[in-house]
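One chain is shown next in structure tokens, namely the form predicted alone.
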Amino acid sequence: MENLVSWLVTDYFSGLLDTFVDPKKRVSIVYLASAIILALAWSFFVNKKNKNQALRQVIKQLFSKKIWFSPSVRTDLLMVVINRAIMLTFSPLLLSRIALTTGLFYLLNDYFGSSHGILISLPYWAAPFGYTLFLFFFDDFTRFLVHKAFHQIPFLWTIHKVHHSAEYLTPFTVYRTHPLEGIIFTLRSIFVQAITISFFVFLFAGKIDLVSIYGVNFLLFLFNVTGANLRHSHFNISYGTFLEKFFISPAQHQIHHSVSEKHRDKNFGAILAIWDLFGKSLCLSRPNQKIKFGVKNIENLDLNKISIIYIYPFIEMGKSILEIVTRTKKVQ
């Protein structure tokens, strides 16, 4: 009893409250406060109007009784809670941040050994401003291949819909994920950062320090504070049409939570625009633009309910699978 007590107070309870006050944290105080204060300002300065009018408009598209008290919205605040306790539960059992950074590190000793330390007579910044910008640049890059295999492999699909399915958003549906979703993506997290730290020891030969703010990296505070939670909310900001081909904006990933089929498969980017501009998946915003959000709910589930919500997922996976083995019985 005892035990449990210490894991809710110092564990769980105090990685809730992390949730808003920590900068890591995409939920962060500060960042939904800074995210508030760009749509006002967008909303008096870029829409035209006066300051009634304005804080109306933020009122309505980002505080709505409508939105807040929905049972999507309820379905989101609950997995948050949720999910803290399950993934807690299952990080202790993934892979270790530290051991797949050295082995990584003295794998690459032993095999360009000679190499070892060969841009340490660069500049002092070099080492830090380059393991950032790689850093940035590696995990966007990787995010948006996990992100777009969720939705082109079957497989993936029946978990990455549970986000999806959110019919109102606000910044806490970020943390309407499956687990096994949540699982991946630490994972990803995890190798992204061991085979960046790895590497840029090798190269430069000692420790790496990150150019950060509030220990974050500086790249993906600016991100963060220059309002991120407003990707996942109603109120609507384009970058206009030469920006939007390099960076996603909120009206960008509102049009990836469409449910529209010409919005389908679009704009997997997290940051940055340019994977999907290569990809050919980019879908540029429209002022105003009027969008429906969820999926098409063929199977007529109630996909705010939370035993549906965490178990069909498994059920689907197991119907594919079913049917791939019938498919190789009938082709043997």
The other form holds:
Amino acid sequence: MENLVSWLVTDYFSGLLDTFVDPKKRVSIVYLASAIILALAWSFFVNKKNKNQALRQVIKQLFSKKIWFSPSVRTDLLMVVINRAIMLTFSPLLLSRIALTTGLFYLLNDYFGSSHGILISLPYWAAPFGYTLFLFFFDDFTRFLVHKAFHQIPFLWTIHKVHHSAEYLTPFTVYRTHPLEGIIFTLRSIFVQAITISFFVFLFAGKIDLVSIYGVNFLLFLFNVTGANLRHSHFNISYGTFLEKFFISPAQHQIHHSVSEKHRDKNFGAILAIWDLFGKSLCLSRPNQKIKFGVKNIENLDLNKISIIYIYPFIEMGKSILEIVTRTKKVQ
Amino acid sequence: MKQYKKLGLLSSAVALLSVAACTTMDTGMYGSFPITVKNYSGKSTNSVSYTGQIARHTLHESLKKLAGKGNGKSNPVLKAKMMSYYAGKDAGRTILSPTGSASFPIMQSGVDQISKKKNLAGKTYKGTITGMPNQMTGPDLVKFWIGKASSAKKGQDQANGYDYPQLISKFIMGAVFYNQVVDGYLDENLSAKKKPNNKPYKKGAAYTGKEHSWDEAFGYFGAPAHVMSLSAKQVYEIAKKGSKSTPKSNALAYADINKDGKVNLYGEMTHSPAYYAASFDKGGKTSYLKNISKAFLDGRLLLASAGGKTLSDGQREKLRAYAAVIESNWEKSLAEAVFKYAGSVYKDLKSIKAKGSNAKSLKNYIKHWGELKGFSLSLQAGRKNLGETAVKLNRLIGAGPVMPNSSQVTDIDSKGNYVKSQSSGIDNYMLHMLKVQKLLIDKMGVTAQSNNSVANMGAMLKSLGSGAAAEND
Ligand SMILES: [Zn+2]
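Counterpart to the form predicted alone, namely the form predicted in complex with the partner chain:
Next comes the full complex, and the chain you just saw is listed first.
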């Protein structure tokens, strides 16, 4: 009991608070505030003639009873709280980041020993900028790949469907994910960090500082502070056809959440659109696009019910495994 | 009135008892222990003595000082002087180091004031030193280096990459102090036959065979007698004679347990093995100094309680357990030193590689390499053969450092000249240093890990955040 109390106080609540304070987290108060400012700016830009209406529209959106009191958003918020506890319990069991990083580092030295420290005499800024850019691109690319896999591999879709079952999008929808997806994404992040760090320490023979703002990769900071939270919102913000080939706009991500058949498997990218462009899954936004968010719900399940959200993916996975087993038996 | 008298009697009895308890029981100090030798007729009241060992610490420190005195030309006088400190028994040798100052006055200025006719050569590990060419024994190697040091400029050979004061000093720390303790005093001297506890060490001595053997081992470790009441940092500051203390006078205050205003090199000073153990412990991750000191003290208490009788098998078993603690902690502190200097060498090479070599960076590199090599040979001078680990260590470090032009000493010819060949370069040698550190983590379990060349990856990971978030798009 005492342990539980101290766990709650020192680990759980401080971590939960961190979610809203730490600039490494998407829904940090700084980014939420900058998102509101950008939403206002966007609205004034669109309604140049009627500034009053622009303001009213933003306020209406921000304080919409229909959105905030919907079962969908209630579920998002509950999941912020529940997932935090689950991840806190499981993430230490996953994989030692430091062991993987040093292991990879020694492996590089064993196979490519003669290249150790090969870039050491480059100008002083080369290492931090190279490291920060590589980390950003590699991180974004693997996010795209894993996300695409979540959509196209059936048993992974059963997990990711939880995220897409949101009928209203708010910044907190980023936490509407099944814990299994959280674990897979954590593993991805561990591999990205371990590979990048071991590789750069190997090439530059020493510690490299991240080019950062408030301790965050400056590119990630720029992404977050320029309205990343608007992706999960009802503000239909477009970047225009040129920029949308390079960066995923909020409107493009809203297309990704569309229930419509024509929007299926589009815009997997997180920050950059180039991966979708090459992968032929890019879909540019249209002004005044009206999008219904959610998934097709054939079984007519209550996808806002916590118990169904957490348990149903396991049942679906079991079903598909059983199907495979019976199919192979029939073949025999 | 009568009752008062009774009470007085009782309380004085209690006081008497407690005084008796004080003299025989643990005072927490390796200072004075009662005489247990039967029919002892001398005047001494203390059975502890390790003056010979302290004298050797001063010979070692002085020799190190002398090794840096060369002017770059052949110097037979200097060589003879070094030999007198290493292998001689001459009277009148002054203590060249450690020497006192106004803020840290030292009681003794001559070696004879501590103990006469002592040398280091007779106590140097006699086995073959496989980590250097030519199959030299321990004393051969020290003498070879003494010869080279006498004609080097300020102790350094910048063409071949040798720093003789460091090589000589760090090697002696293992080949004399560590080896004498773990391979002699705490090994065969603990057997039933050797150094019996029911006889004086020698005729007329105030101590038994086992007592004296144990005390001498403690002397080689070189901790102050009151080490258990000091922190690792304080023990470290004593060795630094105030240069690392604020105010400077703190070091004297820590050392001078009898408050006579002077530091006695016997019992109040920190000497090199204890200094190194303390230097790692002050980082807070290890407790080599305390573990070793406590094991010595506990063993000495056991010997005192044996009361001059033959030790039972059980008692010897206990002593062996203390000895094992001393050995493993001492070995680890040497491994930590190898680890630390492999990290220094790595850093030096990195800076040479990035900025090119200059007089200062080369000097540092050669100095650190000397410490690395000396300690790595010391580590191999224990009781156990380190086998594969030693082979790898010697191969990775080599017989000399890889110089910025990629040359490296690989052999020594019959006339004692260095033979150099072209190595695979400093990049590869940096890699060797990483491998040395990894080897020591894997095989020797070093934990203080000063200058860990890969620790920075942990810091980099930390700056990226845990990544354990369920954030998704
Ligand atoms: Zn998706």
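Remember, it's a predicted structure, so these values are computed and weren't measured experimentally. Here the rigid core means the biggest group of C-alpha atoms that line up within 1.5 Å when the two forms are laid on top of each other. Residue numbers count along the first chain shown, from 1.
- Remark: with the core as the superposition reference, the CA shift of H263 between the two forms stays below 2 Å.
- Residue displacement note: N297 has its CA displaced by under 2 Å between the two forms (rigid core superposed).
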